[in-house]
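A single chain, nothing else alongside it, follows as structure tokens in the form predicted alone.
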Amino acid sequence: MQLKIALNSAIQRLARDAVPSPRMNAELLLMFTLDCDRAYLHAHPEREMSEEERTRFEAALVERARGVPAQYITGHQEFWGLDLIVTPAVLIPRPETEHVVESVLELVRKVGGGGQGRPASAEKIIDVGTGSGCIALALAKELPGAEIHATDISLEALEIARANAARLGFENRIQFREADLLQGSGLEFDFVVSNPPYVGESEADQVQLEVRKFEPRNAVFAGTTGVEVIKRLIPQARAALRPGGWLVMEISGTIAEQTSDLLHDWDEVSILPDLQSIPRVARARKRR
């Protein structure tokens, strides 16, 4: 079967199965298949696939059909220009989330390396709920000097994030330990930065059936209201934090005011918008 066939046919079977974006999916799949990137796809059309290829396009194409995320069937995602692996144990990580990695850099910036003589870029930082590492990774790439710490519940997601610590190169910037939340840490940070689970219970209808389903439910649904992981977090940030630290939260629209009323007596606490205009990220200073 020529290339170009089997891609239209795919596309034309993603849409009947009603996937989102179905061309999207039966490029990626293809591409995965054929270890090749989009280019040298539409480059050869008429390439014949050969019978093993074929079979693994069907295999691909039938979990795709049953819901199983495009990321878990090719085991990766990309963030921050960062090519992560991924599997069922980790939360897929989502463009929404770089806007917690922006708004880290932009305090780095603006406390200038954050005082009391240290260097610039070398704050000590925790990721708090790591799961493939995303958020950390990304701020070891941008924040060479920085310390970088971080934490997991799963040790099935620490060893996800571990290994593209080590793919990436930066096994020895990040200390990775086993933990809920910040239990144990025992050290005080400039940063403490989550995307902890905010998703209540009461909600679960509104998530797509293919989240609900595949994705790990510990680093989706937080409890009844979505807000019950953080405010187990803003105390133990509060005690893990110099003064004048940050803690910097991915949170959705649903949860943003109970989110701001919880920080009452921090300073500087702001809510900050996505592309979308939904508030996606909190964040607040702790007193001095």
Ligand SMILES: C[S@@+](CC[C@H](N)C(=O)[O-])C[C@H]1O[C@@H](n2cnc3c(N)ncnc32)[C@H](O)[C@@H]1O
Second form
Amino acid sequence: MQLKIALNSAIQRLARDAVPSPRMNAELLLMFTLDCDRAYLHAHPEREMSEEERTRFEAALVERARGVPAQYITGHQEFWGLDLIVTPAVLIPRPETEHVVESVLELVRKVGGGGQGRPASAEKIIDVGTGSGCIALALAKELPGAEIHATDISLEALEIARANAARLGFENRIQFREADLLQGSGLEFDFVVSNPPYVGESEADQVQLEVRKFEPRNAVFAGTTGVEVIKRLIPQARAALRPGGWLVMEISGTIAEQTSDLLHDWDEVSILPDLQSIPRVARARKRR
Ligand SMILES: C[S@@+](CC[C@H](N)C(=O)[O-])C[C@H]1O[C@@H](n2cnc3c(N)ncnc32)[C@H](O)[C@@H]1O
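Show the other one: the form predicted in complex with the named molecule, since we just had the form predicted alone.
Shown next: the complete complex, the earlier chain at its head.
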């Protein structure tokens, strides 16, 4: 079968199965099957697929049609220009989480992260609930002098985060540790950064079925209301930050108001929107 025929029939099939963006998904899975880029697909529409390629493409389409996210099929997701391995043990990094990274970098540039007696380039940062390691890795890339720690409660997630760090050459830059939020860190940080679980079980029916069915439950849901994890994280962050240090967290519009309330005794509290104008990043400074 020629590539163009395989591609067109895959697009129709995914559309029939109500997979969003069927063309993009079909192309992605064909590129994955052939280990090629989009330019190759379109430059060789008449190239014949081998029996083995057809079998693998078919298997990928079956998975996608039953709702498995394309990233769990291909095993990859890009974040902050980094190619990350993802498995169902970790949340698929989202583009909006890049706002958390941007926010930390902006603060580092504006106020300098270095605590007393430390140069501004030696920020001490902890990423809580690191998942694939995406935030910690992006910060390691951008802040070569920073000391970076990362925790997760899931050992399986930490395995993926460590593998990503090793693949990208950052294994000596980030210390990964299994922990419930910040427990046992015993250090004082300039930044506590986190994309914690923040969806409430009570709003589960508003969450995409693919997310509910295939992404790790403890990465998405925090409890009944969605603020349960943040409620524990905020006091722990205060204890772990140096005076004047920053807490930067991803949130959703649903919990923005409650998050502001929980930060009432912090300084310089702001809630920043994402590109869709949804409240996305909460940041606050520990009182000096
Ligand atoms: C929303 S995901 C974020 C993952 C990654 N940082 C990202 O931005 O894609 C939340 C992560 O927090 C972890 N997590 C959930 N509860 C935790 C807890 N009590 N302590 C530490 N990590 C936790 C989950 O395993 C998951 O990896």
